[in-house]
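Read the single chain below, which is given as structure tokens and is the form predicted alone.
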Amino acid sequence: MSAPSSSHPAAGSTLDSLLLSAIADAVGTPAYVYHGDQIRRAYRTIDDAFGEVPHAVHYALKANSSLAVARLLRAEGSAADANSMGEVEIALRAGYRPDHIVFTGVGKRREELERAVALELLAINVESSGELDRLHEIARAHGSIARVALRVNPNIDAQSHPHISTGLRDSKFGVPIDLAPAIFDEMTRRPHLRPIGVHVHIGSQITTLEPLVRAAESVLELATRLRRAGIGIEHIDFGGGLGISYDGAPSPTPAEYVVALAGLVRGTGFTAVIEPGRALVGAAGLLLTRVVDVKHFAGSRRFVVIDAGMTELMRPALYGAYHQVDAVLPRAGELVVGDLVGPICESTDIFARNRPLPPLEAGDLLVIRDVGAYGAAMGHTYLRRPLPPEVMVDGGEWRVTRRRQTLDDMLRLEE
């Protein structure tokens, strides 16, 4: 069943309290809300910052693969970065051409590689010599030539959470950068492979430019060396990973990051490819939730229980991640320190510990901010909790782009 297509007037261009209250009343809670104009502004900022430097902005679908979000960015002119064949298929349904899609991932199944070869994607980012062997065999069977980039690991610390750092030598991702020349030389001897790019991605939620620039310099040096050896490198894929400020702490802007990359690539003849995800959609997403209960006993903590949980937003449980929380219609009174917790039967289902919170009562509507990336994308149905609806606010109206899942939806695949 497709999502409802009816639209409703939005209160101006900002997501104000009356608008959020109206959405919550109409679709219930929990619910994701995205601000289309904010996503567009983020994309245009990144695209414009490259200036005249040849480039491509590949939206990292892993951040948020909702069709409405993917279609919006495709309409703006983005290309796509896919980390699974499911994301490749989403990109195609969203209107991306195969030659605008890069397919990456540390463990691509044979059937995924076969589909990627058949589609003639812009590039398949290879992770190992073994994958290279499998890809060449498949391309030969298809009688085609697969366009290939190699993901290299520059052994650079992203200085972010260990669970989302991918650029150190002991990471499962890519191949050590010092081994790359030999692997590229091997590619040139495979008639059904065409090496066209170098790829690097050292982690996620990176809030300083230094490791990103160091990684960029290392792959630029490698690409230059390969070209001098006669290998036709067309693009350098600098990956993604630029963070956003969840708590108000200083963080480099996407424009600052792009200007730094453009300064490195300008005049080299290489096309710069980047894969922003969080930087495009993170701040444009909200999670609406209602207070279910407030618990406080003598000698114990104060707990504010909400109807959203780790099923709707995994980041706090996975990484201890911070998200700002506000009352949509605040009550008068002093802030009170407490824990904001979800309803899931797990002790990790906590959004905030010892956080100063406004006076709250059961039924109050809250907004959890900056969930546009890795909110819905990591949503799951633990405890048979249905996936929430998704709402897009755009062009003076709001519409439901994914209806709330039902139990029948969940059971449809079961006998």
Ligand SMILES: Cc1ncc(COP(=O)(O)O)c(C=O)c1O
The other form holds:
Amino acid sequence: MSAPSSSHPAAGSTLDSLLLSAIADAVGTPAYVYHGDQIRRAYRTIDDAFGEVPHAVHYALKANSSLAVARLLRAEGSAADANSMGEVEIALRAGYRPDHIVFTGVGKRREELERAVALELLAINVESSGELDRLHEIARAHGSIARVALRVNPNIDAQSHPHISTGLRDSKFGVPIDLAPAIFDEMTRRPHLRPIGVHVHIGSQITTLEPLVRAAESVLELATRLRRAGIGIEHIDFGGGLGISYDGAPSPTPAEYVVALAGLVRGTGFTAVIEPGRALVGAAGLLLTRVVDVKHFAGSRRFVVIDAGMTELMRPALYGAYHQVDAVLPRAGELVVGDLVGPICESTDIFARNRPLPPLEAGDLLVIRDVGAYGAAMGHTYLRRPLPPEVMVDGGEWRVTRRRQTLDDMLRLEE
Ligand SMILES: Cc1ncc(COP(=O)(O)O)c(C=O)c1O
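One more: the block was the form predicted alone; return the form predicted in complex with this ligand.
Now the complete complex, all chains and molecules, led by this one.
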């Protein structure tokens, strides 16, 4: 199998059937394939839409923290949003400077805060008064001043799936926005904290602009009030959350969203920070998988069993997410309704129920589309299934950017 560094020509660099078949033959299935140019285009669209408004696009690594993807976006000029110390370290290895990185997370451990202080990150997005106390003590012990943004919870319904909504008062994230002025006031009395930002993130896969704009207005109002009170707010971090269309339904474009934000921030003197994940990489990834079996008994459902499962792609099992599925080399014939299922012994390991699918036979190659975000990043090794390889198609060639995990790789931790 190809080593991570070798590259192969990719005619025209589009993800066409021949190229996908060649990749599947070379690296096996299941395998993730990313399209570098598409990620770059998504980044450029977002960055350009801000125009002259001071801004920074912090790629949310949680969507896909593969080094190759992180490096590609770094090379385009993005900054980073890390949701764990592991992601901070990945960002550093991908070439992001500490002052390019904002660090978010409900429940940061002491060691994580210590490392964040020592690194002098652009901002630590703090989630509670208790965390501020711990951070202040750590910064004092370190003899430094930590740059802090407070994550506020505006009590706004993102109108997304409840499992990926974070902006309602009863969610675990941030501090209620009405308590924020008192917490900032308290911060000004802490010599080792420097309050420089307000942060909000109300959820993910948000497909109407209204909640995003309402959240943005509420943090802008807060930041303006804080500035009037003499607090040196430099940036407003509007978080991530903009959705993509998985099923072809209309969805606001990243440019529309950014233009709306830019309209709010223009002329205020604040820098707009955003943390997009899905909008940058979601549509640029696909999962190559082969049909292992087709089961159909008289009077029962028709099951197409594939070699990818919830170990490779959790989204359908986690929140019933829809992904378009296509045959790489379609067979002639009518669509047949069936269930597309993974091989794992869990009833939730289902990619599609009652889906009209093309005629399929064991061995056929399929693509599951729009898996660039929250696909490989959520992968795991349940049933001792090795993590799949990742391939980047870019600039007229493709290369393996992560080889398939082996059982020896897995067992190294146990020996
Ligand atoms: C704090 C934070 N920022 C940014 C993101 C990225 O969100 P999305 O991929 O929906 O843009 C997330 C994901 O939920 C998040 O938790």
